[in-house]
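One chain comes next, on its own, written out as structure tokens in the form predicted alone.
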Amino acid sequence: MGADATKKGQKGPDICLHGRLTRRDFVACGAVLSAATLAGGLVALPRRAHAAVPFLSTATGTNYKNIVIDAVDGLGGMKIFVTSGDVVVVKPNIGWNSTPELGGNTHPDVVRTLVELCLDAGASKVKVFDRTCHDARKTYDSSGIQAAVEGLGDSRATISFIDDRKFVSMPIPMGTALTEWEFYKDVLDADRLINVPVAKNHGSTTLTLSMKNLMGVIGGNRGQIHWNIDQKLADISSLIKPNLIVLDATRVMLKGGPSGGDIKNVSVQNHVVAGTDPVAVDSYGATLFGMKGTDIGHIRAAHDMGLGEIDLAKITVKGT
């Protein structure tokens, strides 16, 4: 990874600021960049990976591929995103032992069709994991997310527990609480990664989003990230850019999270929200909550770093 990030790293500076990121190139940059803070130098990462105008696509249904689709196709569709010969990592939530109807983890036919997507669009791998609180052969299993990869039959598609040799220690160069931390090196290593949150309340951070979702590919001890969490979150989020966001809200827990396990806390909305920009999904996912953005720590120091857009009215939102 080092070899690797160091010869991307001759070309960085002018990939990092004005070319478009592939998620190996933000890595490389990363590395880089931090390279010269510690040499003395004063590199900034780009501030924002996005569009200037920053675009949901939303929607809403009982068929969760069908709306899985209409929201992705919203933004252009998966070819957009992925192209051939790809390898893509898709991170739902799989945290916990718990069924779908409970809206604890990412419904399995979200997962199933974002992977199938990325199938069609030519991606030579597809990689479906997350480090887990529960017992991850107990989660991939209620969860229906082992059954949904594994049911498509496909060998590109693949749904595997973590390793935990595979973390590796990556500087955060914007990071301010925390500056540097150990990430799963498949993330690292692929060429996209489509992060698909669920929408649910959490005791820690009020709600956890996509950005918090995001704690599904870090290593280390978990207690550490909890302290200033906020910032933490917002940090991660300045390294581990993903290409695509799906929120899923099909079932959003309003309480007793994030392990839940009362069905009278689940507010089934049948909806997806997909986009680019983590702090303009968030925002408008907390919403869902009948919350705004400001309202949640992590999104507004994710904002204050300038990683996207808090304000809905700066946001364009198309869908059902």
The other form holds:
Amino acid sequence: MGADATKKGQKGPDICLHGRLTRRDFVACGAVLSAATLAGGLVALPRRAHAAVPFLSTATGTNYKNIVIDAVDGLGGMKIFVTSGDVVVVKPNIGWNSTPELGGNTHPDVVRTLVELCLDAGASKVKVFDRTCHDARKTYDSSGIQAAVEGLGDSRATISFIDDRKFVSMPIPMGTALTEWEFYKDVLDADRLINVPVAKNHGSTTLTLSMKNLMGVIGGNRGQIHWNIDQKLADISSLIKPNLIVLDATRVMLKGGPSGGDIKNVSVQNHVVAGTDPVAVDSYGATLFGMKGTDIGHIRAAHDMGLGEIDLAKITVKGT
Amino acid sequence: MAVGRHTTSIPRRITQSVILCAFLVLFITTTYRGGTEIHYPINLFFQADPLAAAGTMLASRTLNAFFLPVLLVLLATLLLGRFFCGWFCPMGALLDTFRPLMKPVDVKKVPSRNLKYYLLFLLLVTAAFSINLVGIFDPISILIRSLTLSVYPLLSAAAFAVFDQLYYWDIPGVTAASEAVYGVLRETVLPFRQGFFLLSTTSLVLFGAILFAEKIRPRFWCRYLCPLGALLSLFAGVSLLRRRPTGLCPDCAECNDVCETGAFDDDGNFLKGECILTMSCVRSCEKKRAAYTVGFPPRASAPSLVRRHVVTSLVAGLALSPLLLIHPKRKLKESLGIDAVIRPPGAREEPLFLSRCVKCGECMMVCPTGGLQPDLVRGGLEGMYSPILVPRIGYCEYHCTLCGQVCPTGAIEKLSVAEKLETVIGMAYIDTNRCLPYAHGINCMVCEEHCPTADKAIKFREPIGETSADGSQLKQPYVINNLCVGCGICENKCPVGGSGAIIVTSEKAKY
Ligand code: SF4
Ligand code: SF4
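Switch over from the form predicted alone to the form predicted in complex with its partner chain, please.
Below, the chain from earlier opens the complete complex, with every other chain and molecule after it.
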């Protein structure tokens, strides 16, 4: 895969993400996109364009701020994704009452850096939240993410608890196991969505990577999602398409997930992966556990729906 | 009897308002808003509550330094009389606040004011037998408990309903404003999450009864029923307080009408133990005869108790003890070593726990998941309103230690987080007749996902060679006995309807 292909891969964002889009612009823009993306785009977020050849940018290092910046720069920098005036949602994993070193939640430094990048790119608002599994007052605190965001002292960046009134029912046109579900209004209304999952082991889905992290923007009884979870996760990903995904693999929980709690099960990899194709990001993420994307049911299901590339041979990965 | 006019002095009104405000502020700060500690719990009020102190220390047969300030209250009572009731008690302040809003009703027949002493004796006698019923009747307990279980949840439900409706209507201008107000209220007075409590109605009815009894006589509760008032009365009876004149003047008797507690007996003699120092008589005496002084030696004034009734209350107290001994929970404990209910983490061994618990409900107020609920009868009569964990309503958050932090009497001990993680409060059992992978061959795993122990107490039998309805490998969960701490999150999150397909019991034994 040459530089040419890479450039082509970046072409989508070049068309669609520069400047603010009106809905009409968007539809016009959508005409050059795949039908699937268009269908998704009309019901929800302005979509990123689908890259013909997925490109992932990685970085490794102990300074998490720097590696996040490097990884995002590898994609062309945050200005590609966020433009002046955008309302951006940064969605980390804040689900568990667990401290940063245990790898249950996204690392606060990773979250803080992304928020800063968005602010620097001119975002008018950056909202951080997650629908947590453990008590939110605890997880926001113990994850260090609340302190990280509030510590920025920028009134444009806010971290808030989920407001139950804000879940709105949405049809999922491409969904097969899930054809309608409740989604968080702030995500649907945002100009840009940045998904910041933490890579970890999970009892029922084997791994939780970027697509599983979207469970945090849905409402309803999430217990029910667990039946036929692989297809349901893929269905959710067919509707909610982040503009940017930064997978936090700084500390990777290999066992005991998703709650974790035992430092022995955490492998420190000091690694982050940025990309726009959720299947590609997750397929790459699986390799951090010594697995392949095709080993993981929901990654396979998402690939089968045409949501992205699962074959690492067809994905360009650049970085350290 | 005419319900007299009561003039409240400004200093007393101010003191009472300050106390009531402090009480409400502390009550609100006992709601959990994040972090790992509650800094200003409302339990401070118990430090000035001689009844809770006496009942708890008697029943548990231990001295408790927490209650030291009670000595000050008793000393001051020996000096001044029942200033606590007139000036300090938040229940009294609340009653004085509500009374002017109500129209009095003319009821001739009222109970004897001695009732409160008999109740006190009964409580103390049972406490001497290690049965702590004090909290059920203690006014501070009643107040905190009623607010926690019913008043606060009701008010917040109303507030949530109003703001939600305005939010959904999305009226230009209005909704933006209401959301701004809502945001501030959420940060300050509203609970993080709506409270749902068993026994909320019962608590409200009792609390309402105390409030509305003000229609019959001012300070009805304090005059006839309050065992804390009775205890303070006994001390006040030998206090250095003196009132002049020592009884109603034959030419006036106005004092009896203006007195909030009607502190005169049928012959017009002043009853020191009934006086709560509102000074209404001093202020309203046109002839300027009424006055208070403190002088030595004290002129004792004892309540005119009826010996027969005293004996009855003592005997009733004595009789209650064996009655409580025949509760089935004792059989469970003695023959099988099983506790009937799941207590909060850090709760002492069952009988010791109940000997200290004053049923104030602070632990229920603070429990972030709402899983701590008031018991009715399962833990015995003396366990009424004591906290039990009901996992289907809320689980015990693995790293949380809040209930032990706010418990005033040490019935729930303060645990460090490290201790808490090791504390076993129960054990989970899977009902394979209803658990999805067992009963229906459908993968689920919600319980395993949520199980918080570092080495998960729920694991899967796999592969069992069957496939789930969605084509994946069927995995059947089971509980690892010696890893489970009984937090109940599995039962709480189990998606199977009705009672969960995994249930946490009070079993604690490790095999
Ligand atoms: S029962 Fe558990 S969750 Fe509830 S307050 Fe106590 S320690 Fe916290
Ligand atoms: S009660 Fe359930 S969730 Fe809690 S430790 Fe035991 S098995 Fe795990």
